[in-house]
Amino acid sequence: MQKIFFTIVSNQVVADKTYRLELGCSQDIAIKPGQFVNIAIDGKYLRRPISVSDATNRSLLLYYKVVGEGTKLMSEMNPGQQLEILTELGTGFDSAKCRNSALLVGGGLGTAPLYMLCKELLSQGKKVTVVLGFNKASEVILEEEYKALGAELLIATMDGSVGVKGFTTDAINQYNPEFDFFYTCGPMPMMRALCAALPTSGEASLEERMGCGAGYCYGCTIQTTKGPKRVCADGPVFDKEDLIW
């Protein structure tokens, strides 16, 4: 963990009260893919958890929600403001448990933080498959990022107005792609039907509320197969085998 100054490069809405953050620091940052950063906020007791959707080692991409007080002042900050962030925070994905391809399925926000994992995996020469779901159209993010680093895409939409109609599990049923590994990122219940549904073994990025983000207040246990566990340090990432819905 590091504690760090960001400056402000652009913060632009997205998509439906959608943001996209780009901070720049001077000093070198080693993010991984599921990691996330905690941004101190003016006036707020509780600095903001954000998953980091892609990182050089100076720079941060971040996605946001406006959903409360803390994000509505995140969304008027402006180019040239600095903020004050925890990096390098929590335990992310893992790559190496692809062997040949992948499936990345993300949920809303949740399609941020596949982003960066899906580079990694191309990288490596795997095949992945991206399937991003959404309520509608005005909510979509990413969808021109995940095509232009060459992942085969699927998105689906609750009303049919992009892609499939339905969940993600219905345009994975639709389209069966080849996968021996999956990572997930979204809302608790696409990612428990996922769990369910799917016969391979994969990885999971859960929220929660949480009071530190450094593991040390254990505000955000949860209850696992090997014990309680906590979100932002064990975590976000954990296995299906070890979730407990």
Given for the second form:
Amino acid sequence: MQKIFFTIVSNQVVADKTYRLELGCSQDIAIKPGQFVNIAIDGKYLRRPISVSDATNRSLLLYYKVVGEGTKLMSEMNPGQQLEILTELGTGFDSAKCRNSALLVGGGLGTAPLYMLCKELLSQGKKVTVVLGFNKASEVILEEEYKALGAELLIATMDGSVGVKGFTTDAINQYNPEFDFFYTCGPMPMMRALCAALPTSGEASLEERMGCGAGYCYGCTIQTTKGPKRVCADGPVFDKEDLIW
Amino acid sequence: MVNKNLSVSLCGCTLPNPIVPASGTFGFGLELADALDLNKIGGISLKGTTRDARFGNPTPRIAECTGGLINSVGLQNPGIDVLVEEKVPALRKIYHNAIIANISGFSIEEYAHCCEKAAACEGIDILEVNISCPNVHGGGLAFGTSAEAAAQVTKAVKAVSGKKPVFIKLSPNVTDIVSIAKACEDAGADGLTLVNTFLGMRIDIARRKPIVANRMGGFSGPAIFPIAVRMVNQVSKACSIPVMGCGGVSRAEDVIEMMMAGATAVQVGAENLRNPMVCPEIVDALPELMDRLGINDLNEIIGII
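Moving from the form predicted on its own, what structure would you give for the form predicted together with the partner chain?
The complete assembly is shown below, putting the previous chain first.
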């Protein structure tokens, strides 16, 4: 964990209530896929934990949706503004658990953190199928970015306005992609359904209301098959087998 | 700038500075060992520990508020045996200042059992007894809300604590905190920590439900600072044992204010949750602030108000 000042490079709306926030800093960071950052916001007591979509050693790319007062304040921030951020938080995805071919399933904003994992898996020479689920066309993000990486891409929307009509599981059933391990991030009902339906092992990235975001306040503990675990530090990524739904 | 003396003494235990992260806001110290230099901090009050391991309350356990937050973690902890056999020895290896074990219980017997084990643990310097827990044999009323129950706990833990100083951590959710403080002093307490969190509640108006799963929780943060200063001042005037001041402290200025009110050491709680580095940052900021205020030794200002 490091506490670093970042400068906003851009902060733009890219879909329905969904923003893309690009940040730069002048000291080295080392983010792994599935990790998150915790952002201090003027006027709010607690930081806002946001998953990292992509990163270099001096930059961060985040996606967030305006759902409350904190994210509303974030949407009003301008390029050039400084943000104090705790970085390199949480235990992310383990790309080594996939042998040859991976299935990545993202729902809504959960599509964002899978992007960096997708890049890592592809760089290891693995085959990647990405399934993204949204409610409707106006919520779709990252479609072009995933395509540009060269991953196989399937999209499902609840209203059928883009891709397969229905859930991500409907798209998976229809196209029957080949995979030996899956990774998922998105709404709990989606991840629960996936973990039950998919035959292989997998990892799921959870969300929980957090206090410190770094493992010492025990505000986000969940019960797992391996005992109490902190979503912020032991997770947010957990093995499918460890989760009690 | 002349050399500033930041060291203070709590019942014969010398702390290099008065800054102590409050129980529950700093884990067992180990969680933050890689993120900051623990040895900059005067003492660490460890996460509250009970006889048996506890999972605590369901999530959400945290609700943000203006000027603070509500927590209802529910005393998640691995139990006293893990504390004395694993957590404290591991922390002692890397941390040289005061280790304060925070003990909770749901009966007099549980407090005594845990304090006896903590007192026998070499690495622990001070016992801090959280009496804000509900008494399961007393209709669920918190021990700390009655002078009689607070005194009973104090007597029971003093009987088994040997030479280790015992600080009783007081609840602010009472009509007259001074009478409870005096009851603890009369029962043999070596010191007092005050205050614990204020019982609070937030409601999600869109979902029409309490935000924390347990409905209510403890409110802490800068918003409670003036109340904590007032209580520390009242208690330290009425008692002659040392006080660790706690409640809403977030910067070096607050530390000076709390000490002027009567605190010998100052605990930092909620602020750790938004800034894990705040304790060492305060320690670093103190000498310059003392210089600006014409203070050479922090002991000069304890209880001057």
